[in-house]
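One chain comes next, on its own, written as structure tokens: the form predicted on its own.
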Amino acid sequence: MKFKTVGHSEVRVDAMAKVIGEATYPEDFYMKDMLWGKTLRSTKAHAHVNLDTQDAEKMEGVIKVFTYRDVPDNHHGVVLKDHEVFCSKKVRRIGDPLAFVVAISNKIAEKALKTIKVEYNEIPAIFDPVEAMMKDAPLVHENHKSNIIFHYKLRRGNIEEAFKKCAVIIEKQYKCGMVDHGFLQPEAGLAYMDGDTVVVCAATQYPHFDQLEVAEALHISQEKVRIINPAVGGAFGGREDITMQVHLALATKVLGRPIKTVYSREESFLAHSKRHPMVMTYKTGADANGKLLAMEAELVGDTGAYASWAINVMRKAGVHATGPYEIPNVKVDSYAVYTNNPFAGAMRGFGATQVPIAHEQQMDMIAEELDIDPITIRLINGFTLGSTTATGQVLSDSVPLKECIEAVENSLGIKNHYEEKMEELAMEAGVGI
């Protein structure tokens, strides 16, 4: 089959502008009569909060200090509307937005932030997702009965009976930590009015979601919101949740002047989502020949203070918990859990990047217990055409796992015992191969 793009060098239409410095990023925008905005953020993880903005409002050069009282609908979120545009009664993580100061210069806006008095009444916080699942754990969101916001279940076969037939069973727990996207361009944006339409220029991965969330927060129609997406200086999932978009849109709508904000690297770390940390408990069993018979896994995903894409991430983690291997008996429980940590959301891989840390180490330990080399055990169990996954999907095309493993093996000059093992099994069964 001949492909038009695959296997060919294609011209990237935006490459030249980026290489020679002509690409326009959000920080590059300036407009006449422009004002500057800066966000005040929480320094506590869980606390009731009160603000006194009087000194900032009286400062020369300060135009207005926006708080939750200025937002028509003080909520947003890509799936669950569990964020507040500005915290009203309590903060749920370090970095929660409390106020947005608009001034005639960035320097004055920064100075005004320091004059806002914030009264914190700290309350018990929860930082461990496993502990957060317990009935007596502090609730991150008081309108929820539990910190568990999602539970994905996967069941196939009979794991209890299957484990009885296993020659080797490996039970281990694995943990992976939070990861930041670390994109080169910190968040920046500019908003202005075009007649009665609010225009927001910001690097984003989902301009249509941004439009919806701005419109809902401001109680205006989507047709009155326009999102302009300039050059994006990296994202990797970190720009799927909005950061300053509603702040800018609110300020320009109220004040009628262009508003710009630029985050420092430190504020960028506080503002956007992270990759989900996970606690993964695995029990995997195989017969004496290395054939996988059963796997049980519990995955606990720490979504931090807000849900973001946790439901999708932990569902996919559950689906991919078995790895690229045929396992006839499977039980998976995958949970998304609120904590008072930084919130987690989209990052490349959506849950499929964490679970290999667990299932691949399980494979290596099973191979070691059975004195089978790690390549062979993967070739014995790997998906091929016609394989059925734990979710019941029959793989009908494009399953090159074994060819890929063998190609890597050959390129590294590693001796493969797979054929030798298959011949040995065939001889025992009295069948020629």
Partner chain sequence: MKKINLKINGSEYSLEIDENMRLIDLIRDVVGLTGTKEGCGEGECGACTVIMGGVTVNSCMVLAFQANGKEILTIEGVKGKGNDKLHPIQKAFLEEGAVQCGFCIPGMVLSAKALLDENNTPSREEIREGISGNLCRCTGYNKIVDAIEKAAYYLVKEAEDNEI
Contents of the next structure:
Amino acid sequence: MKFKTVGHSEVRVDAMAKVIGEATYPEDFYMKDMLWGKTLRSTKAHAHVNLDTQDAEKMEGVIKVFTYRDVPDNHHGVVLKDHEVFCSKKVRRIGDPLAFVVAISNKIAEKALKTIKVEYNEIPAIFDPVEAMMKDAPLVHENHKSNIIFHYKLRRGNIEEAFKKCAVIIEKQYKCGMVDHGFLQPEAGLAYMDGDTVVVCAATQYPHFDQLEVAEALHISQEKVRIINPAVGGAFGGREDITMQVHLALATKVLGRPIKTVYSREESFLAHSKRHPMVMTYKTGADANGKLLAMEAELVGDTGAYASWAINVMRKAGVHATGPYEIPNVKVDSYAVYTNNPFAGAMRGFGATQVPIAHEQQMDMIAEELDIDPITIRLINGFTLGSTTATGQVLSDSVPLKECIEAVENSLGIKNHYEEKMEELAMEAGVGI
Amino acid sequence: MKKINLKINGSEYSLEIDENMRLIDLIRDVVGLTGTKEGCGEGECGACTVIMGGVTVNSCMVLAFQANGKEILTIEGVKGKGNDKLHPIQKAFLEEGAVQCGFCIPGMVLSAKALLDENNTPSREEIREGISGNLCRCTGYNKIVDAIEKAAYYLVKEAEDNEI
Amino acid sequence: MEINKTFQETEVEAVLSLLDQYQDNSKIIAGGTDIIIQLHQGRVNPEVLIDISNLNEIKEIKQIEGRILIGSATTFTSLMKSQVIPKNLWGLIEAASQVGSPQIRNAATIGGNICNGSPAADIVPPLLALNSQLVIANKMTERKVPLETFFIDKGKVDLKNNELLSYIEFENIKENQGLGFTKLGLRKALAISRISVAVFLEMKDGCFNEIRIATGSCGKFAIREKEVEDFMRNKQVTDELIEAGANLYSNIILKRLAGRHGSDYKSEAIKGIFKDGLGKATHLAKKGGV
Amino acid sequence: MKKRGKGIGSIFYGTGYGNGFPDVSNAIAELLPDGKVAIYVGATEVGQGAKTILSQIAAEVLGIPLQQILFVCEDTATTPDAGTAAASRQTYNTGNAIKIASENLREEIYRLAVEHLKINSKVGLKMADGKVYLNSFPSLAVTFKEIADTFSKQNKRKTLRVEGSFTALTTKMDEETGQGAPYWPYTFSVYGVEVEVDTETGLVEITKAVCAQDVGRAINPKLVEGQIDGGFAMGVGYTIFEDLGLQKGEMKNRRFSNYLIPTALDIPELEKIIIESPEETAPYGAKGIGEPVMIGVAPAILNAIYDAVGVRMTEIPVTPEKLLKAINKAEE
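What would the structure be for the form predicted together with the partner chain, rather than the form predicted on its own?
Now the complete complex, all chains and molecules, led by this one.
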């Protein structure tokens, strides 16, 4: 089939504005009579708090200091509504928003922020997700009986029996750290009233969900909230959860004037989600020919202080724990756990990025034990058309994994390289004797 | 407050500024040229790159008063004034798919310009060196390097055509 | 306190007068790459800023009677492009070229890098290995101090508030001498040095006739490694000697950083960094700069 | 000493919200008075190229050049909900919704063309370059603009607007066994890299890299390559550079001077191989690739490090410090 446009490397429709500097990101909007907002954030990981905003409010040029008392429905969150717009009684992580100062200039807002007195009464905090799973661990959210907010179970076949039949079994634990999206454009936004409609202009991945979140927090109908999503300076999952949207919407609704806020890079790091760190414990077994027979994995994902997308992330991690291989016997337990770390949410790959760090090294280790090269072991086990995944799903169309493996092999020559290395090792061993 | 005079994209400005104002704030908030972006505020990301006195600087790392008497080029001044003709660098960025979110692009274009002004046949390694102060999180740089390589070709060709 | 006066001077004399007038309340700004961050973080709090980036007098590099003088307001980019620096001083160029990024090198100055007193200042180890002297002026007089004694503590240097570092000077390099520099950073640009080593060599009959070594990022400030120098000086160059020197160096770093974060790593990695820097210096000294 | 090694990482990735969650995209296609076509959809352009890809799909259906599409996605007041720009779902989900909306518009335009041309059937009608014409008698034609005019006159100056909606099919997995069809479609990706490890400093340099990426069908090959390049760089950062330095809940590294993302000098040239295998349920067979392109990077580098120096790095990021320690431990 011949296409006219599809399949052609058309020039991006948004590129022209971007190369001449005319693309407008949220910080590029300025309005008449605009006020500036600055967010006060927690410096403690787990503490009861009390705020004294009097001095800030008395400062010349400060219009108002918003706290939890000003928010009609003080909650938000993409799955569980476990974030407070502004913390009311306690903070659960460093960076939790406590107040939003609105002033006539950015400088004054910044100064006013420093005059707010925050009384922290620290309570025991938990930073290790495995320890957080224990019964006596401090609770990050009191309304949850445990820090474990999700447990995904995958059960296929009988791993105990299958491991008995394995010629080789590899057991290892893997860990991956918490990382940031590092999109180049730090969060910025501008909100204003258009009649009785609250308009929020901010970079987001999902304008319609932001609309819902703002409407719920402000207790107004969704039709009275409009989200304008101008040029977005990268996202990678980090603009899934809202940051300043409700702060701005609330301030403009109360004050009736346009409000702008621009985060510094440091505040951006504090404000948005992170990639889930995971502890991944794997046991994988194969027969003498390299055919995978069984895999068992326990995945513990640290979602930090808030759930964000943790349930979906750890589910995705669990489903993808096998890698693109047919394994008849699989047991996976995947957990999402609260701690007092920065909160983790969506980031490029969404749980499926962490597990290959484990399953792909497991594959190579099994191959090495059996003296099979890394390409062949993958071709033996890799999904093809009609394969069944560990969840029982049949891959009924478009499964070009082997083509991908072969293309890489043709370019890099891993097989040959492996064989040469083995020969060298054999020679060395021979010399040794 | 202090009064300074400077030239931006060929236009003269005489401005009253705060002593501690940064050049980027002058360019964006005072003059209203928002093509210059702030990505880190500490000279690491290069999104705020402008050409001052013929060389690239991070405009977040220059105080506005230091720009007194200087000539500055921002992204808005790269394209020829009064016509729609893109600079060959901008054209090459479009054609090679070097743009994604676009936030780093103004700075990239200016770094590319400074590089090509000095060396019109840079190697790919020299191009990488030339943009090593401009972070990009989207493109992995390769298409940007492709684009600058192509722009160099365009510029050399343009110079040759002009000679004829 | 807020900045309420700024000066943009073109004469050294004028700067010295201003420094004399404002003393503690003033700060010098040149490239701005360090001080603007310090201002932002409230780590410095001057009322007066004196911009020296237009002092052409101290922006040049010259050779006078066998000595090389680098004006303190010289940018790294100018140093890299200088025609005055001979080829076998490549270590100096290499150090300059590894500072930050093109934008930073276009603004940041040699004097700023020195006076900021950071242990990770890239240009300091090569200048130490060259036995550099600093020319420091105030309104009344001028003094010369060895760079080696200039550093007092992390971020603290022997420079009074009415003084300006005007020149850095050292003896020009000879044909059988070479200066090598190797830096370990965590990425290839915009990298703060984790370890850096500069080695100055004079070769004679296959011996290290003279050797001077300086380390960056392994202590409160960059320092000379005299114990390693003494161990290697006047000895025939052999792989064993280099290996032994590297091991000695490693032990010294381990002792110096005892208990500090990264001491195990730095004392291990210094061996490879040193050997690399030494190799570069040897190569330059042997080739006579050709 | 510098040692080289090669490694591979192969992965699969299931698109979408998944697990039976209603994964819906809505789009509106509108014939504008000047004969251009507007697409209204709440799908965000985050830099990935959604605007271009989705416009290309609409242009293809309607047989008009890309420049004739006006793509509006920036405002909740004018666009329908198309879900989030995440889960690599916009090309597949929203692409499908836009394809359906465009096809609906095409059918409407055909219907109006039949009226306008006063012919007895739409069979044999073709659409190209903003015109509808009879394939067997091409001079019998009507332009989109004429159709727009006619429609406007007949409908109180309104424009012709139609909708399209698409819901991805997934099932909720069994809570005890995790059995089910949680995502669709699956995208495959394989990375191969060659690294050079400095055994004296623990520094890792990537000297060669290749990615073979299943895309279903590439709507825009250059944009696909751009995604691969970007995913690779992010993968390199994840594996060997990026560390927030968490200490008791505090990120010690929260600036770009200490949270190190790769620079242009840290990223090698990357060979990009696009593997096409059109997916039946996808718009023109195109699958989402935004996430898959970064996933295989880390394991390929880790396997290459092992191949080079014989140590299994089970914790990322692999900093020089950690790697040197592991190398020295292995030697003991």
